[in-house]
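Shown next as structure tokens: one chain only, the form predicted alone.
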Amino acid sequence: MEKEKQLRWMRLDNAAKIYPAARRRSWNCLFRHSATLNEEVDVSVMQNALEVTVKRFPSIAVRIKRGVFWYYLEEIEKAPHIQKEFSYPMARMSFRDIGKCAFRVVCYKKRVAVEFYHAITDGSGGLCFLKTLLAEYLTQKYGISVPAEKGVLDINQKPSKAELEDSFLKNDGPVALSRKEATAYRLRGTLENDGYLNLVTGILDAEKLHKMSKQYNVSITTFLTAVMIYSIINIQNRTTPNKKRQKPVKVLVPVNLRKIFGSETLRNFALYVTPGINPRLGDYTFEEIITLVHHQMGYEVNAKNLAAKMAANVGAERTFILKIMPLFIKNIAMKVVFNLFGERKSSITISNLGVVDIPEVMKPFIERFDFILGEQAICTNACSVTTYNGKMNITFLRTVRESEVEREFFCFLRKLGLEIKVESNKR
């Protein structure tokens, strides 16, 4: 497929602008999608598949460049070389690396993983890229014909304008919602001195968890968010027994806006809500927490409220003074905004990608999908969830040595009657 000249460069979408501006050495801004095949990956075939796939994704196969007023995306000339697995996932990607290519493909035995710099896409866009890459790989390797459905794109079809649009600019509301929120309880621990990222994955029966959430008349995301809040409240009770000195426990939950606003974009199009509990008001049972989280999510996750959140971000971008402000000054301002309204307003992030569905012809070749959030700027822990073939994988990533959060979380799920198999990259 020939590249279209008008797609040689693009502005960053509204959500992406914060990532290069607020970057720091300890903050990767990466996330990873991976698939485990039923046999070892043929790296040479995967490289050929990648060469074809990148031409279908001009907004993802890019590098980040610095302009006078904004950072921008520039298409890469060819696909990056597939890399070998590092000692741990999502090893630091320097800004020099991002200036060459803003994603990388990593193969290890049966697993192929794609690690994305968050400025180019979100979890949904990244998963679409991985599915299409896998479809092309299986086509070249085994000669099968994979239909363009369930997130697999037709590599012979030109990208549509809808795939490349900044949907924030199209769907922001008439009134901006205030960003002001109470500062949340912060998890702490002993930082790994060499930057090692600890991973713990709990694997459980998705249908059993679904039935359990329905017993409480809530969604799976609401159920897991309530379990997380309950777990962190228990940790705070141990570290800060004095109720008067405790802080709210809030969980940052990303919301995919595509279905809500009818968008087909492959760029970033997600916002977040932060349901939580103020433990200073008293002790809460799990049933009380799950009820409160359910109502908070219901109040916040609707088109009008989310459009007002978009308006707060888009409005700032459209300000004339900000438009003409040199990039180095914008960077300072955006770092201040991020520090004030970023991760300090939540204790942890939990991102549920949902059920990964693929064309039937691909299923015999793929055993497993995983989704991992990268390290956060301030928070020491992050949690991501994905489901495939009846199995739910709940993965915790942490930058500290202590495994207190995931231990509390999985132990509580076991108390509720769920069986969990736990994997770890503990060294």
The other form holds:
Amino acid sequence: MEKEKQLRWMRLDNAAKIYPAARRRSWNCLFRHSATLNEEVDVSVMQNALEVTVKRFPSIAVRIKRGVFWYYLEEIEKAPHIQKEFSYPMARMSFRDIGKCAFRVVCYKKRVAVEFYHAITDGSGGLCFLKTLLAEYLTQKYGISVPAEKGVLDINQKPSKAELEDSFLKNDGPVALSRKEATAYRLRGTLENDGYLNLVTGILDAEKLHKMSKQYNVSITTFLTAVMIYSIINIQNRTTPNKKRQKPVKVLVPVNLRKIFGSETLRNFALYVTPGINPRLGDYTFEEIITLVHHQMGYEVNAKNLAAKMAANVGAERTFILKIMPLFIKNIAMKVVFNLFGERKSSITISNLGVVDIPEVMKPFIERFDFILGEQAICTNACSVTTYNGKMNITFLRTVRESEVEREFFCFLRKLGLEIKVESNKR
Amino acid sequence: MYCVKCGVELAQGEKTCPLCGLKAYHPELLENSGERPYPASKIPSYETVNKQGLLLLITMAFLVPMAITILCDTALTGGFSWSGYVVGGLMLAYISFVLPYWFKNPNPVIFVPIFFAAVIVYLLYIDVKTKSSWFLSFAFPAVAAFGLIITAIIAIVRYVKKGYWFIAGGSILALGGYACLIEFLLYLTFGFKTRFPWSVYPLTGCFLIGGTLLVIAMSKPLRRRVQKRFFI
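Please supply the coordinates for the form predicted together with the partner chain, as a counterpart to the form predicted alone shown previously.
Below is the entire complex, every chain and molecule, led by the chain shown above.
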């Protein structure tokens, strides 16, 4: 009992609150960062490195517990055991497992991966954890000393308050923006009956893609989003040829708020925008789509607009009636809202992590970084992008058999003149 | 190696193109072998819905009304009188609809006879309780014969897996015969007698249908024609 008192605990951050409520028996929202080393991972050293690293991340090395009114995070006493890889990434993590430890570390040959439950952190926080873990591993294994820079944290330092804060509560705007949006076209397919997750990674030259997007005067994320919208429009034209019955094609793009609001938090601090087009208005060319996406992003991704979006979410959390509702009622209400609105407002998610930068001394040891967004509740596909060492990995994870989206997507990039190498876990 | 359809380069170890499914093949190049990004045959097994918990709940739902009935009966009549029928009926329902699901792969060849046995026991109870004498001469042979026919059909369908035309024809003939048995038993026990035996009608119908099916079963061209005309 006394020991339990000493364990550090904290509230879930504002964005995290939906995940435990929206969970299903067969689904929990996960994401994964992995790094491929230049030689096989020494699991025992990695386990030691993990033991050290978890102490530095009290907001990530946690499990999720039930309170009467809210879920909360509780520090874990010991690092979890390193697990073996399955035939696909992000094998289901049951809520019981999350109640023991909300992330897991998986090793396979040269690759080490960390799979996080999304309620504990977001892509940036998770990447910081993986980098620090790798730095500690390399220090223990090869005796190199890694400076605490570029996302690697000093293992001997105490976690600062800024790292553990819920930045949503600090940066919300004075007025809430309505969350009303049009329902988007939904991709469909034949579900794998044993829950197999199909993964296709396209590897391409980041520099060439960067040049291409510069030709259109847009950012890489905008460019990829436009390609995705274009691909999904093609699919919709096939499945629903009648223009009048078509639905808007929208892509959910997470936005990292740390730079915009100057936050250092390691917990969730991201919002999203959903650029898209309405194909009922006519046939759009790729150039038109790019222009539309570019302007929609410009209109939505700015501090004022995002703060107003944040205010809507934080406002709900601060409502007194909602606060005092017992957790199980809250869960039902949140689940209904999530099922009605959550994933129906976008056709697919593209999460672009950006360029992964690590300290120079680590670079010779690490060949590749991957970022995979986990299976979604309703959406059949998820897309995630990361760049390291001049190579861009565009990863598609899908719960269905048909590889339609990735085929349209990569074939279009191919038509634009980009070289692509694909790998998969196809059985 | 490249996919000729999509134009993308395939990583080492890709046997087919992950995008279009086309086989990666070139007559002059070696087969695309290499390390896959994930181990091929390690598929996690997941815990499904806990069946036992649900079954326990259903069992409770059966037990509660049973207990209430017995309590009411003993309180009202001071003994165990009419509640026996209710309890027996509930037990019969439980044995037929719930009991098989306690097992992993319930075999109908075992559980169908168990169901008929339970029906027989329940009828015996009613017979004894009402002090009648129809059990041995009517209820038992009627239920047992029907149980035998059904069990035989299920067992043949389950284990033989072919000759469905024969099975269908044979079962219909058997049912025709069963109608005759029922009429005979009714006469034996209750003395029912009509001027013209009614069981001739079902027997004739079953004989015609069953016979036709058997003929179709025996003649291959006929079978083909029927299949051609009646496919769904």
